Structure formats: structure tokens, C-alpha cells
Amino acid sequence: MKFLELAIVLDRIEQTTKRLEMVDIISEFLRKVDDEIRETVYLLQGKVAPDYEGIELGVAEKIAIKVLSTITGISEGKIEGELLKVGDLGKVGEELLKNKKQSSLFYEEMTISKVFRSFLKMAGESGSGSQTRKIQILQELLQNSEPIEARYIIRIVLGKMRIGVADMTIVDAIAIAFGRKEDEDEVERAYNIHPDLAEIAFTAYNGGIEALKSMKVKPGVPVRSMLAERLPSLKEILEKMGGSCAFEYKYDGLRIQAHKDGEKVILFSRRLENVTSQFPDIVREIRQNITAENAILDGEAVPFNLDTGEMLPFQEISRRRGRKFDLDATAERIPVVLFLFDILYYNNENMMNRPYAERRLKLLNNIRESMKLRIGKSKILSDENDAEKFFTEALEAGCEGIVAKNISEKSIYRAGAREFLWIKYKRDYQMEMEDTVDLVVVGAFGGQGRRSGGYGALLMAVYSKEDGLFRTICKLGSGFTDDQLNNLPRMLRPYLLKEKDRRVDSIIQPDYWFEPGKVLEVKGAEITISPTHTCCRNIIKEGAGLAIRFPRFTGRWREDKNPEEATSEEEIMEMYHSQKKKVLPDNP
């Protein structure tokens, strides 16, 4: 299939914001696309792999610049200065071709497939003279383009795509082209268990949805993690769990998923990131400890002092983020020790389907703990009394709070879930606003005063699972330090956009707007109604939505999480219930 009909989808899929209608138009195209299928799935995503292979093409903006300066003979400055009007390269490189005739260096056709092999090949460039041999890869496919195909060509290779397709879109999608949309919930789960929406429509074109059931989980490849809900106090928490649960210490740090197979050992982060690189002494810690010929483990990698037996602040495991050259003198400076709480896999046999107490045991009993590996410390209680001094215990110790965890027959490990299986409870639960909460950076205002020249407060959003959007929250101006207020325009410069973004729901307009990328912590008063806010809007009263009051920045850079994944609205909608529960009784 030429890649001008899936340009085309993808111009159709950018021209509307209505999800149900991109769920449409791509589920038609998919049953079109026959054996080009994962080609297509990645393509739509602006990909050449899952997230969990950390494949990227590596073309920097400058390099598409100069590759549209060779073709047209326009100068690179020209090009620079239409797109600091448009602020999208791919528009701007569109309209370029619109206006210059074409001569082909080849006369290969311009398929989905060639499409696609060229980005690989492009991404799998390294060494010297790497970048020589991008541009000639660039150069040639966008030679053969057509001006609409160069949008999205240059868009791919750029790494900013901006069609609004969330991951939930395409799994809807999926489960409408080979299914019903009643099977969104087994294409789902398998999006759960192997995080590749390519594979997934591979699978399901190829034997249906009836094909997706027989998905397994395997080492190597990343299940998306169980997360847990929230309650107010640990009366609820424990009527919640039927009167008696476990309690576990909830670790501050990075959340590791740890998969062996034979001797290679891969860590990946809740954001399906491979990190296996950052974190040598980790990787050597199971090597020499877990026994297994094959495992998957859940656990946090806490920064620790060995020394003294104390945890360090989450800040300290971000200076071994990123960082390419002497990883084994850093992980000597900065150790790390991983705390297990979960086994999903172990020895060819899936235990997701397993309860939490079979689960637990077979953690206890083939897990060798040591200085740097050990197992998370845990409880079965039933006293609230009790709960509470265990949770004293573990705030003491370091700890950010305990995560309590159904004991029933029910309580199996749900991949991608956050349900009342798991609930965390935090110290911050003493104050009105219960928890911190994770919001993404969409926008930000001019500074004045001191702040003149840079970002006086970042407009702040939550996320909607159920259509895709980024609905506001706030405005964030208190808690940064001088140094981060100076270095936000520098950190959010490659997500700088000239307009909202699409998946963006906002009544305010900021003087900047971002692509949804950044992650922040941030804690509040309380939860309040909003006339000009778009969190829960119309839910708890018509034409107002919900906001957070005096909110403030804790210095916590949410670099593990997604923007999917931070604090989403159903979560705020009963934060805000939890909390008008706490103060009617004082106030009758």
C-alpha cells in the first residue's frame, strides 16, 4: 500500500477531536493494510518500535532543516524563520514542496513498507559518519514524497507526531477492525501483558480477537504494572478489604521491573523504559541472587545509604538517570537497593493469576536476599490500631507511606490496572488534600517582576483515560527554587508548540502552550470548584470543573512517569469526595 493513503488517514485523524471518530478511521484503515499491518500500527504512533525496545531515529531538527534547504534551494535561515511562525516543521516542509517540483533519485516506490524500512534503517545508523548517512535516507524519501507525505515524514523522524492518538485509541481501534467494539477489553489485556500495539494488531489480523486470549506473558518483554487506588484513612482502607489485608511498606524511589532469562537481566521503568544500563549493580545483585532460569520480578529501587541503613531522598536515584560513562563508580557513589514486593513470572510459569499470599510465598522462598536486594517488608493485619503503628514504622524507616493489599482469592496481579486490589495510604493523608498528586505541564504564563524573561507559572493538567485529553487542574507558581525557575524554559523547550495541543482540553489561555510531555508532583489545600478549570467539568456542577487551591511544587520530577500516566481525573473526583468527607462532620 502506498504511504500517500496512510498520509491521508493521518491528515483525516488530525482533523478532527473527536476520539470515537479517530477510533473509526483507523479501525477502516486496518483492515485495509493486510500484511503491512505492524508497519502501519508504528507509523500511526510515530515509531519504528515499542516504547520497551528504546529505538529512536535520532534526527535532530537542524538536520531536517538542512535536508529541506538541499531539496528546494531554499536557505536554512529562511526555513528557521517560517518555522518559528508555523512551530511545526512538517507544515513547514509541506508547504515547501507544495511550491518546488520534485526529481526523483530513485524510482522506488513510495510504500508503507519501504516507508518504514527506511526510518529502521535510519534508526539503526551509528558510529562515524551516521548522520551523513541519515540526511541521504531523509533526503531520498523526501525527494520522492508528496508535499502531504513530507508532513508526516518529517514529523516521524522529528519525534512529534501531534495527531492526538492516545495508545487507548489504536486498542479501540483494534478490537473494532477484527472484532467488536465489545472486545476492547481483551485487546486491552493484552496491550497489558506485551506493550506492542504493532503486535497486538498482528496478532488479532491474523486469528482474530480469539488469537489476543492466547497472549502470554514473557521475560524480556514488559507487562504494564498494577497500580493501586487511594483512601483517607485506614478505617476505609480496611472495611474497603473485607476487615483484614496486607500492609506493605510503599518504598520512595523508581519503580524497577526486573526480567531474567538465563543470564540476561533487563530492569525496566514503570514507563516501559529499558534502564538496564543505568543500574549495573542491580543487574548483578539478581544475576548472582535469583536462582530461576526465568523471572519477572516488581519492585522499587530506592537510593540508600549503606553505611548508615537509612533511605535518601527519590532525588538521589535521579543522578544516575541518563548517564552513559562510569556507571559502576556512580552506582559506588550513589547505591541503590531493590526492594521486591511482587513475582509475576517464575520458571516458565505465570503467576499473575495467582492470589497475593501464593504470590508472596513464592517470592519469600526463591528470592536470596542480600545487601542490595531484598524483599519489601509486609504485614497481615485487621486493627486499624495496628495498621497505624505499622505505618508510623514504615514512615520512620524512610518510607513514603504503605500500600495495603487484598488477601482474598481475588486478589490476582491486574496488568495496567489501578483498582481496590491495592490501596495506598500516605503521610500527606493528615492534611485536607490527601496526597500529592502527578500533573502534566500544558501551558505557562510570562513571569513579572523577578520572574521577568522566563515562566512566572506552568499551567497544569490531569489525565482522561476515557478520551485521551489533558484537562486542567491549575496554575503552578509556588515551590520552585531560583535555579528551576531559570531552568524551565530551557527543560521545557522541546515541548514548546505555537498552539494548543490537541489532546488538550483548556478554557485558559496561557502565553505558552506544550506538548503533553513533563511530569511534576505537586501538593495542595484542597480540591475546590472551578468555573475556569476543565478537571471533571459539568460533573459536580454544570459549567464548572474542579481545581487544586494553593498548589505547590515539591521538587519531585516525575521522569518515570508517562503523561498517561499521571494523576487522572477519576482519581481527583474522589480525592475530592474523600476529602469533603473529612470536614462535614466539623462542619454539620
Second form
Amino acid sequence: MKFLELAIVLDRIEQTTKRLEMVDIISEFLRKVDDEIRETVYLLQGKVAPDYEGIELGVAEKIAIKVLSTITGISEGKIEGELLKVGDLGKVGEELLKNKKQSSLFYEEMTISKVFRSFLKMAGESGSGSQTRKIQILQELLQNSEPIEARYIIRIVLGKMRIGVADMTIVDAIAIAFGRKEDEDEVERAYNIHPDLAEIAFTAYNGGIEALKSMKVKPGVPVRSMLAERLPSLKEILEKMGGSCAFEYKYDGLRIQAHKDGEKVILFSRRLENVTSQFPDIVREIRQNITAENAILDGEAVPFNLDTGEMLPFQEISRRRGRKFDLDATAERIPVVLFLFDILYYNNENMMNRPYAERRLKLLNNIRESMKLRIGKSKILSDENDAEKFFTEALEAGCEGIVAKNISEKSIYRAGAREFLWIKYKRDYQMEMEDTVDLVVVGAFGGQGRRSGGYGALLMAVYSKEDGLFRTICKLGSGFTDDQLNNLPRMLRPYLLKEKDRRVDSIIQPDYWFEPGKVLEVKGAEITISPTHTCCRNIIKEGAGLAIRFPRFTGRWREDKNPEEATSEEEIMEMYHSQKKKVLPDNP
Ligand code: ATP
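Can you swap the form predicted alone for the form predicted together with adenosine-5'-triphosphate (ATP)?
Following is the full complex, with the preceding chain placed first.
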């Protein structure tokens, strides 16, 4: 079929904002295209492959302008000027071609498959000379284009299709084209376990909706992630769950769906992009610790300080998107731990339709935990107070909350669904610590890994003006240079005690105690409720105190301050109340 026909359909879609109209236009066209169905569906989405394959056309706007200039004889500067006015190079190209006399000498008919093949060829070009070859292909395409075809060719190569067709619109169109409207759920089910709409359309085209029923989960092809609903209180959560459910730590990092298929390991993000190359260390862990022939696991990768055992703010992970050759070094500098919380597939067995308890058991019985590959924390609870305690423990550990999970027989893994089988409960707002605080060293923990032999983290305290006690507020292990770390034992030796100083009020038992003496400047992300620290204990909440989340040494020793001049407990209380409350955006 001529690409021109597809371009006309794309234009019709662009003219409407009504979803049902789009569904009609697309389904009607899908019935007509015959064996070019795969190519058609990809092009409708402005792609040449599903997102998870990570294939991009990689043409910069500058290059497309250059090509347009070559074939129309209009200067690049003028085209850039038009682009500024119109804001869409596709439209600009279309207008330019309208005014150009076609040189029929080179005219070659453009079918959907021919255009698609040209795009694929462009995507496959890499290395030296690849830009020149891409330019040649684009030039050839545009030389043979009708103006309206040029509009879409340009947009597709730039990755800016923007005709507003959502995946679910295509799902519905496939149902109507090859079955009935009522088959939408079946098409969606197939899409959830195999999110490649071109493949889905092709399967339905060949074997009807029946053929979609036999589509199976396959290691290497991502499954759409199951998502969580939200409720405002633990009471409501427990009620909704029928009185009892599993509560899990809600780790704050990057969702990772890990696929093992023989020796091959592929990692997908929440948006199902292939992120394998960002995590060479996780790939190694999975290869070493998962013995099954194949498996699909769901989890969260969290940046972690392996020496102190602390979780770090998740933004640290984005620093991994560095240059490729540098990744192993970065992985070493910013280690991540993958916390697994679900298992979808194991040794050729699809686990998605099994209830929660069975999947959890499978995870526990078959995954060998290591330093960087762990199983997420989970507890079955039915009491609101216990759930509240679990929640504060999760925050204290550096998590952003908890996820409640249904444990009834119907608690399957619902790919792509945001339903009440999972309910998240987070701090409802994020608070920001505006200022630094000056804290007193009262204890230390022996280090591990690179820090073994020295201190891994320090136990820090504030001073209570009211009763003259030093109350703990955080464990501090971040922000030190290697030199500072090496120097810590020497520096703190004069303060070392055999047992706890009487002025120190602590529930935590460190490996070493110090007389309150040294003061350090610390910056944290926020002040949060804590079950283990004694600062402001029982004041804001019975059985809990306050802690600093993600504390970091600023590098400044407050030699000018004696411990009684450190930040006071009273100041922390004020800071807690005046923290800037930033309402977190609600997720769709
Ligand atoms: P959020 O911004 O709250 O993470 P989201 O839209 O990305 O929202 P939701 O499904 O609403 O995702 O919330 C659950 C998210 O929490 C998961 O996507 C996952 O990344 C993360 N998570 C961390 N720990 C768990 C866990 N134990 N079980 C399920 N999800 C978890």
C-alpha cells in the first residue's frame, strides 16, 4: 500500500481530538493494509520498534534542515526562521515541498514497507560515516515525497510524531479491526504481557482474537508493571484489604524488571525502556545468584552506601547515566542494591496468576541474596498500630513509605493495572530541611568493606538545653572524603569511652562510645519521625522521636563550637514544625 494513504490517515487522526473517532479511523485502515500491518502500527506510533528495544532513528533537527535545504534550494537560515515561526519542521517541510516543482525523473513509488525499510536502515547506521548515510536516505525519501508524506517522514525521523494516539486507542482499534468491541480486554491483556502493539496487531490479523489468547509471557519481553492505588490512612488500607495484608517497605529508587534468559540478563525500567547498560553490577549479581534457566523479577534499585548500610537519595542513581565506558567505575562509586519484591516467571513457569503468598514464597526459596541483591522487607499485619510502627521503621531505613499488598486468593500480579490489590502509603508531603545543623559525635559503628578497620558511620546527637542530655538524631556515614574517614579514629581517640557517657540518651547501641566533644556540620533532606532516635522522643508521637533523613557531612568541623553549643533539641523541634511542606505531585 502507498505510504501516501497512511499519510492521509495520519492527517485525519491529527484533525480530531475525539478518541472514538480515532479508533474508527485506525481500525478501518488496519483492515485494509494487509501484510504491511506491522509496519503500519509502528509508523502510527512514529517508531520502528517497540520502545523496549531501544532502537532510535537518531536524526537531529539540524540534519533534517540541511536535507530540506539541499532538495529545495532554500537556505538553512531561512528554513530555521520558518521553523521558529511554525514550531514544527514537518509542517515547514510540507510547505516547502508544495512550492517545489517535482522532478519526476527520480520519482519512485513509496510504499509503506519501502518507507519503513528506509527508516530501519537509518536506525541501523552507526559509526563513522553514519551521518552521511542517514542524510542520503532521508534525502531520497523526501525527494520522492508528496508534501503531506514529507510532513510525517520528517516528524518520524525526529521522533516527534505527536498526533496524539495513545496506546490504548490502538488497542481498541485492533479489537474492532479483527474482532469486536467487546474484545478490547483480551487485546489489552495481550498488550500488558507483550507491549508491542505491532506484534499484537499482526497476531490478531493472522489468527483473530483467539490467537491473542495464546500469547504468553516471554523472558526478554517486558511485562507492563503492576501499580499501586493509594488511600490516606492505614485504617482504611486495612479495611480495604479485609482486615489483614502484607506490608512491604516502599523503596525509593528506580523500578527494575529484571529478565534472565539463559546467560542473557536484561533490565527494564518502569517505562519499559531497556536500562541494562546502566547497571552492569546488577546484571552480574543476577547472573551469579539466580540459578534458574529463566526468570522475570520485579524490584526497586536503590543507591546504597555499602560501607555504612545506608540507603541514599534516589537522585544519586541518575548520576549513572554517564558515559558508557565509565559505567563500571560509576557503579563502583555509586553502588545500588536491587530489592526484589515480586516474581513473575521462574524456570519456564508463569507465576503471574498465582496469589501473593505463593509468589513471595517462590522468591524467598529460590533467590540467593547477596550484598547487592536482596529481597524486600515484608510483614503480614492486621493491627493498625503495628502497621504504623512498620511505616516509621521503613522511613527510618530511608524508604519513602510502605506498600500494602492483598494476600487473598485473588492477589495475582495484574500487569499494567493500578488497582487496590496494592495500596501505597507514603508521607503525604515531603519536607525540606532549609538549614544545616551542628551535631555532636557520641558513638561510632565499625566499618565494612572499604571502611573496615575504621568507622563506617558516626552516631550523632543534639543537645537538650532543658536537661543537659545529648539525644541521638541520626547515623552519619555520608559526605566524608577518604582522608577524613581514615582520620576519624585518630581524631576521636581522645574522646573514646568504655561505656556510654551518662549525659548521652540513646536506644541505639553503637560499637564505640565517645564523650560528647566533637561537633560536625550536617545537612539533611528532612526531619522525620523515628522509632529509634531519642531526640524529641514522646513529644510529637508516643514511642517515637525525630531523625534526620539522608544526613550528610558538609565537610565542616565546628571546632569553634563546644558540644553544648551544638544544635539543640528545642531547635530541632522548631525546625520540624517549620519545614517547608512540598506537596508531592499525585501520580496519574
Ligand atoms: P511512586 O511515585 O509513588 O513510586 P509510581 O506511579 O511510580 O508512584 P506506584 O505503582 O504508584 O508507582 O507505586 C509503587 C511504586 O513503588 C512502584 O512503581 C515501585 O517503583 C515502588 N516500590 C518500592 N518498593 C515497592 C514494593 N515493595 N512493592 C511495590 N512497589 C514498590
